[in-house]
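So this first bit is one chain, no partners, the form predicted on its own, shown in structure tokens.
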Amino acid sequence: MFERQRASRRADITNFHHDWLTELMSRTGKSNRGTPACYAMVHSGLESIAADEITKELGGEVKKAEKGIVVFKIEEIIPELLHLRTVEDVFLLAWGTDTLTYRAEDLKQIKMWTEKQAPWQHLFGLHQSIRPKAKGRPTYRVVTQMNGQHGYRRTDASKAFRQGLAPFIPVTWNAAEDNTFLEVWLTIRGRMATCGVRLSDKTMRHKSYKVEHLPASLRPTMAAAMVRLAGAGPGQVMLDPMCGAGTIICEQIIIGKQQQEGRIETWGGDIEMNTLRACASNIKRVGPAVIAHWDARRLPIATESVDRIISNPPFGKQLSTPEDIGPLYKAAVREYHRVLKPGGKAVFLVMEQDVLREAIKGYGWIPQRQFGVEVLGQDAVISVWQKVGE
């Protein structure tokens, strides 16, 4: 049976601000000690995904995952904590609730928390011992993001957030919208809030090496956590046969780098020269791949000579005639089968589940995980999949 990681699930957040900052206040208090508990915005679906590269890398504890959003604790703030690859932006938590009324008075308890119990001057430390400041004068941002219907209107939460936050900066700094030394934010998604200071940048979502971009080019944190699902492992060959800009191939050749046991082969091609154009140029930033130009329907690859394949094949949609979709699956999946070890996993990003699984029927591979996504503002899965060893 599939793992069904369905986007609107709720996990486990019954008193979320209760807890948390008893938990924090009383650990750190106003002596500003301690190290504060941290949260990850995720794309959302990916969750699970970056819970378990939260805990494996960062030896981290993951208290409570959320949609969108994951809450986790580690011994020491560190940078390593920039180096996730499967979410969008880290915080260190200044305060967090899911008891929000939807009416006015929330105001009233923005303004209070942010004021009475964030111990901004040790979060501010932390952050600058991350990410130090630049000559001249420090800049800073206030952002306020809010999803739902509430009694209030976001500006109004805003004012509130600000109020409550302005006894801490520091009046020599100046606002800004761009580049700023400090963020701190505050995320309202229906009954939960969350507050904290961004130890992350736009590089930590857009990554460094994606100079190409391609139209429905992949998320690279989308495409870290199908590198992750593989699991490729030293010594073994990753293919990701219609490769577009390169993403699923960047992300890994860094993961294959993190993991520093030995070099994981990795391989792709696109049919379109100008794609490859694009991908050959991000990957040099990278590291060392085979690219070649080819169809996937038919691989100039030898039988069972690949231990793991990823694909982001075109979406019903992105074709000029959708009905093309389940003929190209179809043979795809015929090659993939071909070429794939006995034992070896495909990992597909579809937005057509049902045609791929159709495609897939009569090959004996055997599903393993899916995951609920959003693409494009559609739904789409990630499924995971086993070719039955020999």
Ligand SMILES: C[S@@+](CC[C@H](N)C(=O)[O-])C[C@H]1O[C@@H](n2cnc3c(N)ncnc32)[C@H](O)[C@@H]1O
The other form holds:
Amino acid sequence: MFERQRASRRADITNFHHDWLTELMSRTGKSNRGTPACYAMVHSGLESIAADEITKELGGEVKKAEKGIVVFKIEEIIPELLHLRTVEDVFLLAWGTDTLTYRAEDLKQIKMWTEKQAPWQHLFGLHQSIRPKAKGRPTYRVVTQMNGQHGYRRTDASKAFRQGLAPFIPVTWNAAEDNTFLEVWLTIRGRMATCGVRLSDKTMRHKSYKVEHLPASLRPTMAAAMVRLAGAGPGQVMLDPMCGAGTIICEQIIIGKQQQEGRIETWGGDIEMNTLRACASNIKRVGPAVIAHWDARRLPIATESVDRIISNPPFGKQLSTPEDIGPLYKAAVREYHRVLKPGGKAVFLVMEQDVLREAIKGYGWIPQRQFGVEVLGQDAVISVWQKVGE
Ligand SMILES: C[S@@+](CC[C@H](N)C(=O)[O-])C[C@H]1O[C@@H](n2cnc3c(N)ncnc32)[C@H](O)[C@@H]1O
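Show the other one: the form predicted in complex with the ligand, since we just had the form predicted on its own.
Let's see the whole complex now, leading with the same chain.
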């Protein structure tokens, strides 16, 4: 009987080992105390930008970057994992697969992988080394997310996951919903599932500097992605001509400090006085910037004086007369072209990419990169352009 059980377990594990995610995890091994793989949840469309940050800033080795998830290895689990700017959350990988079948048999596998494949005690210990426990009984939360049409419900997947996990949760821990010490997640996206221990908390995605929110304000991770794409260097000037609540400016200051290569001048402005007040409150917590009340169509800035422009102008649907978007983009780009140095770069986030392209046409800017993203539930595009040098 025991032999039969062992043989069937071996067969299951062998099947699972065909897929690379589990191979990655199994190198850590259930009993091995090595460094587990990690994964980051990323806003869809930003995977390659987050992968670049993980590689360059942490020396990570990226194994997979798709469907809003970046799986990677780093030498050691270090607190700097929580300093990533372009990712929403970071986890220690317990197990992963991209061979889900969409059929109910997945549920058995989910339970089995959770129970047999993950070095839970080791992961909990690593979690505690990064996020020390507060006084009192530890609390925990189990989260199951599921996207895509499967032959089972999210609650079924959650039940299988909880059953597999149950033997590893100490009886002294209390289940809770908010502000728990520990969170264990299962995320299913089509054929892919990742399961792990959350290292980050909500401040990673919302950022503590954001005390003032405006309806059209950017997600900080999106702003950080734009800052990384612009790539301003020490001694250079970055301008956000329609800065709103100042998310791009804050991310530029923080990323500039993290890279510690010398100060980047950060300038921004907006046509709305109230917006500028919100911007000033947010920036106060981050660092110095020059903020002004202006119309981006007539900037009080010298010709060819800025190295990078990062702009998130209003989308058509945000204007009372959406047809004004064409003239606004045309007038703004004419001014951006004037103030940008030759060889300088501009990064835009817009929904109406055709309208932007039309506005840029005629200035000879070179399109460099383009990323499809979702903003407020709508398709939008981040694009990078370079003004031709002398
Ligand atoms: C999409 S919001 C920018 C949001 C900003 N990136 C943030 O994270 O808060 C667009 C901003 O452009 C500003 N704006 C619109 N027309 C402008 C103009 N002609 N000159 C300067 N700012 C303008 C709006 O007041 C608004 O704050």
